[in-house]
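Read the single chain below, which is given as structure tokens and is the form predicted alone.
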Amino acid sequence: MSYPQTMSRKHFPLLTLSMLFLMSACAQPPDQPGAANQTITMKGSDTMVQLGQRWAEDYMKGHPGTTIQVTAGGSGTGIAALINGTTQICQASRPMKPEEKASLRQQRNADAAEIPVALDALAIYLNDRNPIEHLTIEQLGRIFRGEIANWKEAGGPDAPIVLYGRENSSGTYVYFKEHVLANADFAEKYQALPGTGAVINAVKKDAGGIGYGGIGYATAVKTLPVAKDASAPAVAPSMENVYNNTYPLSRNLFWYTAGAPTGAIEELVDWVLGPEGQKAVSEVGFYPLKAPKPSQ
């Protein structure tokens, strides 16, 4: 199977992606007499270890020949891994920059294939307390810049806003930063966090916290339906609105490889975007790239 050195973001069914993985992968497949085992290494997004982690262990089971190594550290750190080298495939819940494609094509003389992996509705986290029913995205940006830092400001209780999210490594941070806060800073109050896990455990013990992250770390938390401006509804990140597109931050989760994949790369990226790997994507918590068909 051949790949586009890029593949298009437009449409949610069609794509998907996010933590980093390199690979290094033998030219003799594992399966057939007299092949050497073979390692390949994932680095990238903490937003996609748990599924990277997943689709690893699922592998090897049918592939014995085959160790996939996968690693954490946020999506920058395994876009620079795939730049440098150190990496076979990258995990990224963010888009690759232009400038980073650039130094992927000086330092390796190849263009970046883009692939998309699964799909995720970036959530809103509150505590379980909290009786906030729905922001807009004007309003999470002001809450995060700090210019709303009390929840009566919002239609909640006259209590301060504890602001939590994702260290400035993450794909997860540069989305939400893009997209909710058009760029401008965090508050200083901002809390940044190593994982999605710790900021979900840090609402969760928080009446006052808010936080965001991957739809696949939500739980035992309140996740916010959200409205794309103060006009339109407040739209729940489910599977079906991250499909129709009316969730406003639906995103794609990320595969990076220096040139499109090929041998046992090609067969594991292959397989992830098959039946078996994406029924993993749905059972880790995100969403298959495709709906699944109805049943009979």
Second form
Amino acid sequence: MSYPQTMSRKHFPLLTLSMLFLMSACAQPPDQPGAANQTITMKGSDTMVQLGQRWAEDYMKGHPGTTIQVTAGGSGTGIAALINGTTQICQASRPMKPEEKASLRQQRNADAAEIPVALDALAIYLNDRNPIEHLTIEQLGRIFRGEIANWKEAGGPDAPIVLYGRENSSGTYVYFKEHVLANADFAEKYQALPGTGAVINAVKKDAGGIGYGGIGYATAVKTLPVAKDASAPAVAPSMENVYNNTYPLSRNLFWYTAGAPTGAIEELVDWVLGPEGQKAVSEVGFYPLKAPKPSQ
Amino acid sequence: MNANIRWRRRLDTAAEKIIFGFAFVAIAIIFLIFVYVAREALPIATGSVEGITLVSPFTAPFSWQPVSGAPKYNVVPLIVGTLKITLIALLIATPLALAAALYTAEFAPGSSREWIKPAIEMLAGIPSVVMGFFVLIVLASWIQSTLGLDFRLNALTAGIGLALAVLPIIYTVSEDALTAVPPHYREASLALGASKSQTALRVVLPAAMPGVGAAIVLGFGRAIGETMIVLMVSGNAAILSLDPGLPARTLSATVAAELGEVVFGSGHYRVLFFIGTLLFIITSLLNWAGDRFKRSLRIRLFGSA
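Given the form predicted alone above, produce the structure of the same protein in the form predicted in complex with its partner chain.
Next comes the full complex, this chain leading.
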């Protein structure tokens, strides 16, 4: 037996395998017109990343030609990515600022399309053992600005208050700062943790802890009813109270695209705003939009 | 025959040049990274962004509030937090690592040395995010309740987590230094009637001291740049205090947490790169100092570098 023959026999299984791979690659169903293989990228809010992943999974099940990639990093990160053109959809838990819209226009030559996709109650988390039953926005502001440092001053037990929250790249941080702290700075002892999961975990383990974040994450902690001011009743962060606008920290969760969505992205947006997408919203723990499809 | 030798020599020079090229590329990359980081921070030196200068990050008010109506970019609490956590880590890791190194170099029988060293070095291979997670879930509550601290996430807990990360470095480098001490040092000491532990502590350890210094300095460099453990465990509150029971925010964790969001070219962006430049300079100086220590060890033991 000559040398080259042995070689080819050795390589025979390898060859067969690579042929099989090639054939299977060719055997994929031919692209139907208008339903070409599509990859859609989504980036932004950490609050919304679970929701985004859920949407992506459900949508890809019904649309095998479409791949959706979801990444987190914070609303600010997502908006920056939209401006730089590294993501197609930006998930944001806060509205875009005018200067961000301006730089989107400048960089991408397109106006930001704002699409509210779900509702959220920004919840105040307390440890289960904490007997406090409600706080006003004003009290929360004083607590997170560091003006109140002991639960006793808010009608609770004599124990120090330990503040937890998100890093300043988070849309939730910015929202909380605007709506609760009246844009003042957080206390020096405010502990910034990477992600809402870390905030929940910290509050769960700390009897004096208080934190904030999306309602969809609230497990094994108490979500505190909040009153708009001292004369108003304290309102729980329930779906009903978000719909009738009585919970003071209700907010929209948004998608942003550069210019009005078209093609595959438009289909995805319609699906998310439709019954299936909105059902996923409530299954993840957020609140579906009241109207089936709001104006854009 | 002659042609063959010539051909081999040519191959030799070619290989040498290629290897030199790779080494050069590695150094060039480090240099270019430094230039890039420093260039992004440069507008601070000229004071052209939001009135930030090279001095203003170090003068009162000592507060780090970069996302604010009136942003405050003061790096002093971050530097204090970094040094606080790093010192705690070194205070814990150094005695442990040194004792382990003395044991493996001087006392352990040959067979157990063969697995002790790789086992400790394996600690260095654990991803720091895993280490951070372990400290966060397992150690943090225990440390808080044992010591009765107000905060579950604090500088002490972060320092303990960081100690796990720097321990293998201090151990390996000082163990190498101890084993580099020539056997005649020990033989002379034992011949004079000194016990094994007297020899180890009073002869071998002092002889290897510059190497131990190098180990500590290199551990310091690793601790100052370590990000993930402190990001997860320190509580990230920029407090100007020396109290180890309070949360602390470090330079590296600040860059990691905030760089993703900043507006390109803003004051916040420049300050973060300024912090990066600081970290780069500090770790470079520490590595350089570690190298000096190692060199002086070689001169002391063998008479030449």
